[in-house]
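Just the one chain here, laid out as structure tokens, in the form predicted alone.
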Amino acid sequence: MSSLAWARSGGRAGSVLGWGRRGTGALSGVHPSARRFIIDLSYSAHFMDFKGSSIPSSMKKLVVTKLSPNFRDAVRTQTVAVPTPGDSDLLVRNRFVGINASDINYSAGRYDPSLKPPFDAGFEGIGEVVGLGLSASSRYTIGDTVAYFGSGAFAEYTVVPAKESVPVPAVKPEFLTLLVSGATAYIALKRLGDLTKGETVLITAAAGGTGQFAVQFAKKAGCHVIGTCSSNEKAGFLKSLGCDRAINYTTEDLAKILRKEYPHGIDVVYESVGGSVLELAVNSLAKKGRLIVIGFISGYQTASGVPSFRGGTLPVKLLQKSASIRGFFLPHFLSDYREALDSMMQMYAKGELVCEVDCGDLAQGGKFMGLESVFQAVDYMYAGKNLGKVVVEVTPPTVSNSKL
């Protein structure tokens, strides 16, 4: 790594966070230009992992090479040079990356039609800082642990703007669950749910990455919570979170249960499945009910990405109940992001929030280890086998070779 010039730019798309830890200015008395191409090696402690964890000259990353909702068809593993951080960037050695249902929306080009392949895949990661630019060293140092929410996470190393990094106490996958899944549930229910104590809340795919948090936040608001899931094991997990009625839709009729046990309807629905489940949710709304659409995973693997929905009478149904349907897309609510993350971090630290992680220990191929297992992890999630947030361990813990 001695030949690397640590001020060379390492490109990365996405700008979602504004996070710093030790101020925002450059080092005292130093006025770096936008890009330094010659580095005084006396500053090497600021730029290189001097603690003994060698940085290789090349790495693997996952790249979308063609647009397709079939993740295996769209994405390829490439070996490239390890990127170098710019003046205000961090080089993060990814330990864990999170799998999201929308990974295939991204690989299909649905989020930004102007984005053409090739482009990097993955939304979120957590790991150690192993390199950084001069300005970034005013807030971070080698060995710091950070998480981030942005593109290019499916890689062994990722360059992340320092201002978009989230300092975390340790490289634990539980913190990774909060970045997208937890934040989605927290902000959506707070801003769009208008939860009131005593109301009835239905959460679909409740044992999944974001559903687990929706259950907990609705219970904290004093609501009666119904959660749908696909197995008795998941139903047991939901009950352990405080879910009042866990419905295993593979053995129970969801529509009949809602009609029989909740004849007055559902006040709030946190919905991520789409299609027939969305239709049922609309029909089950109570007067002044609110339905929050946070996704429609049942259609993501289709060509259009949207499941069939019979909405011809939707205006009448909403009018008759003074009900509403509200859409939620996390990047539209970034002004709420920092407060949400701070609050969830505090709850987790106090033992008040469960962050269930599924690393594939019970998957057919075993635990999700190494970047190549991202493909298996995506398949695993879409097969509905996960309990909690699906996470891949990209690299093993750092073992220092330092003799000091």
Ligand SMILES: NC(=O)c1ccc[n+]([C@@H]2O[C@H](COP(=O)([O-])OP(=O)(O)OC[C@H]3O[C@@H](n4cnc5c(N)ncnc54)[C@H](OP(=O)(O)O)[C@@H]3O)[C@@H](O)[C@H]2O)c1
Contents of the next structure:
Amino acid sequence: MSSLAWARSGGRAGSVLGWGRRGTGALSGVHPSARRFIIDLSYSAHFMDFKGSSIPSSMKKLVVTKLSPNFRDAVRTQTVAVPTPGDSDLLVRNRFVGINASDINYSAGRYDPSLKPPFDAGFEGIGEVVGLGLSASSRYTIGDTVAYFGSGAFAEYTVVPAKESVPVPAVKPEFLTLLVSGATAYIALKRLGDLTKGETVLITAAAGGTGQFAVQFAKKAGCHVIGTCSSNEKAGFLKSLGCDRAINYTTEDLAKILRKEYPHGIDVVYESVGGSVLELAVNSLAKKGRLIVIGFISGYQTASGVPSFRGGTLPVKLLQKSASIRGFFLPHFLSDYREALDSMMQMYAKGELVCEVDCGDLAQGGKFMGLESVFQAVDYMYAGKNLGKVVVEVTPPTVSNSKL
Ligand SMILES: NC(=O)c1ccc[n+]([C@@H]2O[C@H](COP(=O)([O-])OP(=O)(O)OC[C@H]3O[C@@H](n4cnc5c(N)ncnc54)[C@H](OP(=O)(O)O)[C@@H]3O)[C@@H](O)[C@H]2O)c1
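If the one shown is the form predicted alone, what is the structure of the form predicted in complex with the named molecule?
Every chain and every other molecule in the complex is listed next, the one we just looked at coming first.
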């Protein structure tokens, strides 16, 4: 997930979407949590639930201080004052934040070359409103639960424009999986996949954050789904999602399997790895096949960020099969975003969508808790250990003693 346009617009999706109207938000399909209404109007410019949530005077946040795809080199933890929300903003206490493969593209400055360090890291969070500006109070109140897709999420508290936040029924990490990972799979397959029942779909990095959703949406479209992953445990997870052929590429030869078991080729590829995997996928396309470039994670840790790709004969290959390669970048499809979230929320509420979250319970250092564990979580993803969406629990649940 990277977007120059997105980063230049302040890194937030909601301004385009106009979210945040109470009760009409994208994720309003399930019962909202109980609200504590503000009766103390002693603050004229903004309301802060200092009494209820014990907002401290300082907080930690992760700041990119040097451009590098090595997240540990690029990012430092800083202790700063808890920000005060502006008139139309919310102050969100982040309970959970999502880790994305592109967090290291962002720390390398690949999103917006004009953005110079220091700048804040993290793309998405979910938490509770603990403070808000006067205008924002017409739509939100203290205690509301919101999610957001925007910059600066790797912090204990983040200021989010009210119109850019997404009301959620509860602070559950499952909702966080939909903001970027789920939306990418939903919109990319819908807009660029042209899936037809009975077609064969190959999904790479299938057991990860976005891959898990691509598997489920391709199955819902009636396709035969092949998913690649790096362990038997992940292959088992893919099977549980309905994946017809889970390939653990560490024990099975992907090229041989595709050649032998799919001699007519692959109709649609949802491709996230790049390099040699992309080459293989191109060579495996069926007549009129469509390959969607979702990412190229195998190159993100390198200086260029781009894995090598031998594409000299690409035009010939595409022409001979009337095949196509299509790029997808979520921030370019924001007009589809609201419908995608609504639809996925309905599916989740009905028990028709698995939103697998990996909080690192089985990671070497244990569960990802506290802001500092974002570093471990990024390493964990790049070691290929995650099963589902990597999520960090930034702060513990609030025990409310609000007097507001
Ligand atoms: N275009 C967009 O708008 C958009 C939006 C969101 C995400 N994406 C892309 O989707 C892909 C997945 O992102 P995500 O955030 O959902 O991550 P993820 O799939 O949750 O985690 C990354 C997975 O990729 C595999 N992997 C990790 N390092 C690798 C490496 N060096 N070489 C090859 N495979 C590696 C691992 O799976 P295995 O070990 O099982 O292979 C790992 O679990 C990335 O390419 C990302 O850029 C694109």
